[in-house]
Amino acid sequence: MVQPISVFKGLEGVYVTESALSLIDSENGVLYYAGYDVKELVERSSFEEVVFLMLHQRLPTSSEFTEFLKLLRRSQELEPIHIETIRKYAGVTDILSLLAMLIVLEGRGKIGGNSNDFNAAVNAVAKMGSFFSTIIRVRYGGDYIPPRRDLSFPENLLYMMNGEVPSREHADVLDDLLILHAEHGIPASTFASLVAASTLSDLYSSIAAGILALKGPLHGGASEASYAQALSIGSVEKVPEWVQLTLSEKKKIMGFGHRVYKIYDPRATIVKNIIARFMGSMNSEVKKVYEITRALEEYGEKYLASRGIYPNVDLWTPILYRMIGLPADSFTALFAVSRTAGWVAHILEYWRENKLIRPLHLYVGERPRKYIPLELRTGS
């Protein structure tokens, strides 16, 4: 007797690899990086230290961290070919596509499969930050500003974008956001990176695969879609009617629901706590989006919580992105900068026992048919 074949659409519930990088405790609403609660890392660590943690699955000693920072900050400097590419394309393509182009350019001549290539991994994280900042600066009429080695990664990101050393508050907020998005298991973008890496493509091209997987609003693009959604609603008073109409039309409310979390996204809780610290310093636009978002969460949960659909991190992050001055079309690209830490760590980890990722599909088309010459076909 032929056994029925199960097809798992979207690979939901399917384990594709082993990893020591992160644990998503979906029942209790806790996210761990290499055993550390991400909430504690946001409160006590830095993005730079988290990058080290991702690559080594442990925290650095003081001397190790000093050397690591030297490598990271040295790697943030761009070459003339990067700058010229940004000048040429920054105004004619979206940020994510240009990031993919630049990171592929960075990998020219490289080969894949080296699970110990930590320098390349650090270089990829560093370059992505500088690519991001320079693209935004050039798009708004500025030109390349070299990084400063006395500034942290988030400080340099804002400095290279704006031409001014950022406030401690803005740098700290960005640092927290970078940590929160550094790693999250095997979502679409990380899986895309692993698929490319499993062919022994180079590290940088594999990152590009992850970047391009972020472009859809169901993954990395969700924060930009959530922000646009709040602006389209327009006011707190319109939220109830908008929610009811959206649900009646069976449309998705951006910022709600998650493939893994069936309770409140712990990262959203952390972001809300950060927002609470800065309520007094928000401009009118950000306050308006905040009020709409708060009403959307309160009203949306009335209808969605019973179905196991709760707010996720993308509902709230746009408020902080805008507060620190990021353009509305750059949220997903910043996500890519942060998640590069997770991508490179997963790639190096996977290469230790590499196996080409090659799933099957269940054929449901026509059975073998005979070819009929064109002149003899009479139609169906």
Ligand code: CMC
Given for the second form:
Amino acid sequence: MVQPISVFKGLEGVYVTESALSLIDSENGVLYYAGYDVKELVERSSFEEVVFLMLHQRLPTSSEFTEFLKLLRRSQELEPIHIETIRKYAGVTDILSLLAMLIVLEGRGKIGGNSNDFNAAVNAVAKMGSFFSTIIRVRYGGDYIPPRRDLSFPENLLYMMNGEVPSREHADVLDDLLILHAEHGIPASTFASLVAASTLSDLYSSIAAGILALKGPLHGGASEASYAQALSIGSVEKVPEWVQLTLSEKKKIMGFGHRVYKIYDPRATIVKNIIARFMGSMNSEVKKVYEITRALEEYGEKYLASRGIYPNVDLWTPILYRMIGLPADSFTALFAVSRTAGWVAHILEYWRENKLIRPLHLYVGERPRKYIPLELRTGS
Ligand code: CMC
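Switch from the form predicted alone, shown above, to the form predicted together with the named molecule and output its structure.
Every component of the complex follows; first up is the chain already shown.
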């Protein structure tokens, strides 16, 4: 008997590879990077150390870390071709598209398939940070500021963007956000980068595939959408009615729901705890978004929690992004900078036993039929 063919829309529930990079414990609401609870990494580690962890699946020794930082910080410097491209396009395209363009440029002449290409992986993370800062700086009328080797990755990111060494608080918040978004299994963007890499496309082009899959509001674009949503609601008083109307029209609340977590996203809890430390220093715009978000969480959960739809990390991150001075159209691009750590680690890991990714579709169209020349066709 012929077995019926199953189609897994959205690849829901399908395992596409093995990986030692992260474990999402969706029952207990814990996210692990190579065995370390991300909460502990946020509290005790740094994004730079997490990049090493992703690439080697272990924490570095002190001497290894010193060498690693030298490579990372050296690689943050941009070349004239990057700077000229940013000057040309920063004002005419969105930040994420320009990031993709620049990383493709970085891959010129390179070939893929080398699972030991750690230097390229580190270079990609470093360049993404500098691209991000310089695009924003140039968009707002400034020009390239070279990175400083005595500054950490998050410090450099803000320094190259603003021209001033950031406060310890802001650099720490950014470091936490970078750690939190560095890796998360195989969401659409990581899958897109693996699909490209599985053809043995080069590392940088594979990252570009990931960047572009991050753009939509169902995935990486959710934080910008969630921020815009809060602003458009306008006030705490309007939240209950807005939630009811949105759900009655079968629309989605941005910053709610997740394919893997059917409970509260543990990253959202971490972000909320960080926000709590800064309640006194929020400006009026951020404060307002915070109050609206709090009400949204309360009313949204009231209607959605019974269906396993809870707030996700992107409901809350916009508050921190704005608090450290990031423009409202840069959140997804920052996510891309951070997730580059996960993408490159997944790609190198996949290349160890590369297999072209090539799923099937179940054909439901017409059976073979006869071609009728245009002049003989009668219509139906
Ligand atoms: N608001 C209202 N209803 C929702 C929501 C939401 N945020 N999310 C899911 N639903 C409903 C959806 O309407 C559908 O209802 P029905 O069965 O009546 O048609 C049902 O839940 C299943 O939704 P789905 O979109 O098919 O489920 P999924 O597992 O593919 O959803 C998701 C995952 C993230 C695409 C979805 O929850 C969503 O669109 N959320 C809003 C966008 C968002 O916040 N994305 C960020 C995700 S976390 C960060 C990241 O990974 O990038």
